[in-house]
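A single chain comes next, written as structure tokens; it is the form predicted alone.
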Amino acid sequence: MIRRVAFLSVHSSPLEAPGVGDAGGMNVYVDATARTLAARGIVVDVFTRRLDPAVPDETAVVPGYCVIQVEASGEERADLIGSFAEGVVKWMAAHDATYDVIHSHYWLSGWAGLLLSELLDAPLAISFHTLGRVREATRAPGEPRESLVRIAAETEVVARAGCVVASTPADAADLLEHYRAAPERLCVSPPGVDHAVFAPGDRGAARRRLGLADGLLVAVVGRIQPLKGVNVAIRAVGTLPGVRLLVVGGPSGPDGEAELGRLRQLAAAVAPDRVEFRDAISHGNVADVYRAADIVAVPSRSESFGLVAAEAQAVGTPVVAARVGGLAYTVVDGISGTLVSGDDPTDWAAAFAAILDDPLQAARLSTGAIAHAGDFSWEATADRLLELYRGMVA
């Protein structure tokens, strides 16, 4: 019997809004797994580390499920992680708590959840949502290398975890070719999708709301890095007269506020007066965004599941995405939206295109959409968690 789980998310509390810094759907996926399996009577605390010394030491989000902020220092990788796992022993010890699974979510947590699993010895699962050897492998030219440390604790965590947690087959195909993963001990559960919240609504009603006039609109939400392609969504609505971009979503990581400007740079060049950026806005008004376009484009060059997709489905709005990653198994070409190979801004431009010209294709893909997004829960997701749990316990 499964009673009590610590979540590990070192470097991104769920409590941050996604679509800012470090924060995207790692996040979502963290909150909403937390809420689901609290709602089942199973306490759920999920230690991150202190970044706003302003945030409280405790948030009881939901009964049963709390975000617990842990001091960690240190000038090198191994001495913040060390600091990280020390925090987490002490709260632990102060309140008495012990738990039956440890789950990490990101390699930093990984790297922290090994050493509190063989110190506390409670099995771990580990959920990497990105793959530093993926990310490597479709890394742009100029771009900075993956961290070997990164990819060295990856290939331990895989090595010693109890589980290891895949997102979609693509992402078990990945964990098997470049990291060796035990088959025995890799599992899919696909993210899911809060219904409640991204179902269909009005699309002139949401872009009331949000301030857009009327017109032809594609969507890009996320983070801004270059990892997320945003430029192959400029290039191509540049080709498309009268055809607007929306990107909703702050810069990420160290290249961040540099992609943004160049980002704003290419859209004044290529298609002036026609692209609008805005910062990210709460989890819940994004659904918002998805409904406001007629069009969600995912331009990733690599993708673990890609929640935005699912979501966007959900309100039943039709998703190009690029065919690589997770993105093949969230989006069915031809059924949902779109799945376009490569990053040639024309073979971008002809997708978008296909849809916003021929409204009975935007009608079909509409209903596809809604009906795929359907496989996806958050209901699901605990089920198949729960299960593995149970698995790794006994």
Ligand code: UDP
The other form holds:
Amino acid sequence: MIRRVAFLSVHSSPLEAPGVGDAGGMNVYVDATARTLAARGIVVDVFTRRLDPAVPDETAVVPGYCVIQVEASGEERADLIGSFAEGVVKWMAAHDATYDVIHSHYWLSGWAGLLLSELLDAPLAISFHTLGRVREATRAPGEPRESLVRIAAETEVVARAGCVVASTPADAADLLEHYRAAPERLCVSPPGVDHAVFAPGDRGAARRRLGLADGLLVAVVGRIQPLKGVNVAIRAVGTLPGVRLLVVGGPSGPDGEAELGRLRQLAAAVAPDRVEFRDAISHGNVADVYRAADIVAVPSRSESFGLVAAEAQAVGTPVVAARVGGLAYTVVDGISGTLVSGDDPTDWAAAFAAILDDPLQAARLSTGAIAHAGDFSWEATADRLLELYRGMVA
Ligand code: UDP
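One more: the block was the form predicted alone; return the form predicted together with uridine-5'-diphosphate (UDP).
Complete assembly follows, chain above in first position.
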């Protein structure tokens, strides 16, 4: 029986609002799965690295789900991870806490998880959320290489974790191909959608709440970084007179600010006055952005799942997404949206126009989107995780 689980989330805290900086889909995932498991009576302690001195040492989010800030210091990443793991062990000893399972999120936590799993004799599950080798394979010219330390750590964690949790079959295939994951320890557990928040609603009312004008609108939602391919959406909209683009999200990563600057310049050049940039907004309000849009575009170069695509479909907005990684699982081409191969803006513009110019097709895709998104729920994610945890404990 699973009674208590330790989540490791070194890289960023589930208390952070997603959509800017290091906070994105993984934060949403950690928060939603912790809440869902806690509602079933399982104690979930999320250990994160203290970055903000103002945050309390322990935050009880809901009964059974607590976020614990761990001090970690060190010049090198190995020191930092060792220091974090020591901090976690100290907290556990001081609180007499034992865990049935450790579940790490992202490669840094995977590394810490290996140290703790050995020391505490608890099985380790790992969800990478993104993979260094996949990012490396989709890196644009001029972008910095993924660190070899990351790739080495991922390889070691894949070899030694009790369970490697992939988000989609495509993510699992990447783990097999790039990391030689052992098939018997590799499992697929897709993320979910909070259908209470991401539910269909009136487009006009959503536009009024957001202060958006009438007219054809495409939206892109997510952290601003080159990987997200926002330039493709801007160029595509540039060729469609009368169509506007709303970009919601803040800069992320070392190149985030520069990317936002480049995107603004591009927009001014190819679609003047038709592209609006807005800072990240609270997760609950993102639903209104999806409702307000005729299409949500996800032109990413890689995505292990693509929560934005799933959430938008749950709201009933057709998604036009890149045919890469997990997006080809999250969106069903021709049924819940359109998948586009490559990053040629002409192809993207054609996919947008096919929906914007054909209200019947838009309505069909909207119905398909709602039906498909119904397959994703945090309850189903929790069911699968518990099954995996029980398997490891047994
Ligand atoms: N998001 C948000 N506010 C914003 C932009 C994004 O709450 O302003 C959320 C969005 O709803 C989604 C997550 O951030 O849940 C992004 O997840 P996704 O898997 O699409 O991308 P990732 O951040 O993991 O690269």
